[in-house]
Amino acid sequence: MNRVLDNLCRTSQVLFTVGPGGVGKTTLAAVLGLQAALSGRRTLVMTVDPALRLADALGLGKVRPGRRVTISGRRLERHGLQLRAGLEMVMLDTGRSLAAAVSRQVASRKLQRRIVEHPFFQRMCEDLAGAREYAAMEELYHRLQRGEHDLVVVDTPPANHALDFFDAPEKVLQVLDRRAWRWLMRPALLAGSVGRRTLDFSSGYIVRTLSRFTGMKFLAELASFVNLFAGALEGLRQRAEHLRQIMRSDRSAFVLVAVPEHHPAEQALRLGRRLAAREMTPRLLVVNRCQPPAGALPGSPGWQEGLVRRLVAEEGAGEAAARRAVVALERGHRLQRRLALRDRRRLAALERQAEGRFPLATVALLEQDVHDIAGLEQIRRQLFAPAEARSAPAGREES
């Protein structure tokens, strides 16, 4: 059992899985959520990854983004698992989450409608860099404030976008800060009632220059939206700052995920260092898809001939085919030994590079993609079952 990971599942309020793309973050997030619910914690697993692999990892098929789904206890009982608390999942819907954030900060129903029906609101949901990540942070903060879950597991975007995810609240709020836009467009802003200011694009060098690249209509939409949004901005900024404090506190924990390959491992370590510089030091590095040791071949002399005879007698194979099968078996065994040795060396190098900043845990390479509870359970047992109770891995993990 990995005691660090088990303790994180039992005590954290938020768990983030972070790392390069394609290393199994989504699957690990589902495994951590499963472990927490089995240990008696009400758990929500939330994915920000636009690939939406979480439902597939949990064997749920197509799930509409934004819809919260409860994992059935009966589904788990078929695999010998007994839930001790609720397990839910949700895949982010950017527009829905941002609209909900507006409704929580703006008291007037009329103003709420004007904001969410504004053309720039639609543009922001679809095109503004960081909008998806900001929506995820708002959704996370809202879930924590409601107190319906003991643990929220967050599956973050790949490494090259992970820092954008954590920086998104500040960046998006800067874009929507009316004070900055009023300074930028001061020559073009005419006085008027709050929420009904208009732009005169006939003056102002900066405005005229911007309009050449973005178009007059876009700037007009943006300026009117920023004015509409001004009333909600301070509340959203306070929420973003509070969430940043939570992420830097003991209530949150970060789990790096990698595979035993040079480039993804380097990416994961680099991300770990950059998170540490933001006071969000990862607690553990989970290395996925490690080649398991090769089982021993028979030690008795002449076992190959004995196996050939058995294949011929019991399986009805021709002698030539049986001999080819035995040769292939020996070749595959040698290959597995070389791959296992390669991964052991890479893990040792990773441990040296980590320099004791965070411990390592490993998950063996499985034979099949994980797309149901059975696959998640194989990985969960590797990470959380006592050593004497673990069974040999039998599937291949992808996410």
Ligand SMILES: Nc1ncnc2c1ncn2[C@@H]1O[C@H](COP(=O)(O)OP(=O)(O)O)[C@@H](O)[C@H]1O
Second form
Amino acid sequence: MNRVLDNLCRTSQVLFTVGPGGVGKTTLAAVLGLQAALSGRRTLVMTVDPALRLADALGLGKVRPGRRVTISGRRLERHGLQLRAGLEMVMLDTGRSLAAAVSRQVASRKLQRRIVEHPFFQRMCEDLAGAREYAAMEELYHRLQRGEHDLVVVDTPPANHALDFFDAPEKVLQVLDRRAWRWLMRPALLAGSVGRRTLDFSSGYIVRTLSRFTGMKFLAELASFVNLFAGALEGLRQRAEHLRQIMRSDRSAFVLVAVPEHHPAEQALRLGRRLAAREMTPRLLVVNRCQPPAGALPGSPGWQEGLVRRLVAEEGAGEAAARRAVVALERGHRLQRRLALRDRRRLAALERQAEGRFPLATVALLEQDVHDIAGLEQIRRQLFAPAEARSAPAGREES
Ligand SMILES: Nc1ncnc2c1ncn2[C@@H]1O[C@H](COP(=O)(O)OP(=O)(O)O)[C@@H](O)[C@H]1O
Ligand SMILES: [Mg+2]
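Next, give the form predicted together with the ligand, keeping in mind that what was shown is the form predicted on its own.
Below is the entire complex, every chain and molecule, led by the chain shown above.
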């Protein structure tokens, strides 16, 4: 049982899984959510990754973004698991989350519609860098405010986008910083065309000049959008500030995920350092997909001949094929030992590089991809058995 991780699942209000692409962040987020719900916490696992992987890991098939889906207790019972609180998942729908955020900020329905139907708003949802990250933050904040969950596990985008994600509240604060607005408005203010109450950004010099060059009225759109949105700015600023505090407080924890290969391990450590610089030090590094040690081959002399005979007699194999199979078995075994040894060395190196800033936990490579509760449960047991195994009757293999 990993005590650090167990403790995080029991006490954190927000858990972020972070790391390079393809290392198992989504899988781990689902495992942590499962663990928390089994221990009695109402849990939501939220994925920011546009890939449909979370639903896949939970064996849910097709799930529409933006919809909360409840994992049924009955499905888990088939695996000998007893949910003690609700377990839900949701995949971020950028447009929906941003539209909901607007509705929460703007009282008038007419104004809400004008903003949401504004071409800039629509474009922002589709392709503005950071919109997804910002929407995720809004969604997270909203979920925490609602208080329907004891824990929200956030599965973040791969490393290179993860920082955008964690910087989103900061960026909002910067953008909303009064000085920045003043700068944007300055030409118009100087020209005396803007009154204090009616801020008409579209008449700003910068906006007019740049939009001539962009040729797609982008900035003019932005300006009229900002005009519509001005009333909501203070609310947004406060929320961004609040969320930034939550992310830096004990209520949130960051779990780094890596695999024992050189490049992703380096990337994960770098990400860990950058998070630490933002006062969001990871609590743990989970090294996933470690090659398990090779099982022993028979030690008796001449076992190969014995195996060939059995393959021929009992499996109906031709003698030549049986010999080839035994040779391949020995070669595979040697290879597996080498890989396991290499992973052990890399783990030791990672441990040194972590320099005691956070402990390491390992998860073994499973025989198959994780596409259902059974797969998640195998990983959960690696991290949380044996204490939990007492209440989970289905065959425990942990010693
Ligand atoms: N311990 C494991 N053993 C075997 N396959 C795994 C393990 N952990 C994750 N996987 C597989 O690795 C792939 C990437 O995992 P995923 O959680 O989607 O990574 P990420 O979210 O970091 O991109 C998936 O196909 C998943 O089934
Ligand atoms: Mg993922």
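Under this definition, the rigid core comprises the largest set of C-alpha atoms superposing within 1.5 Å between the forms. Note that the structure is a prediction, hence the values are computed from the model and not measured. Positions refer to the first chain, counted from 1.
K.L.:
When the two forms are laid on each other by their rigid core, does I246 show a Cα shift of 2 Å or more between the two forms?
P.N.:
Superposed on the core, I246 moves its C-alpha less than 2 Å between the two forms.
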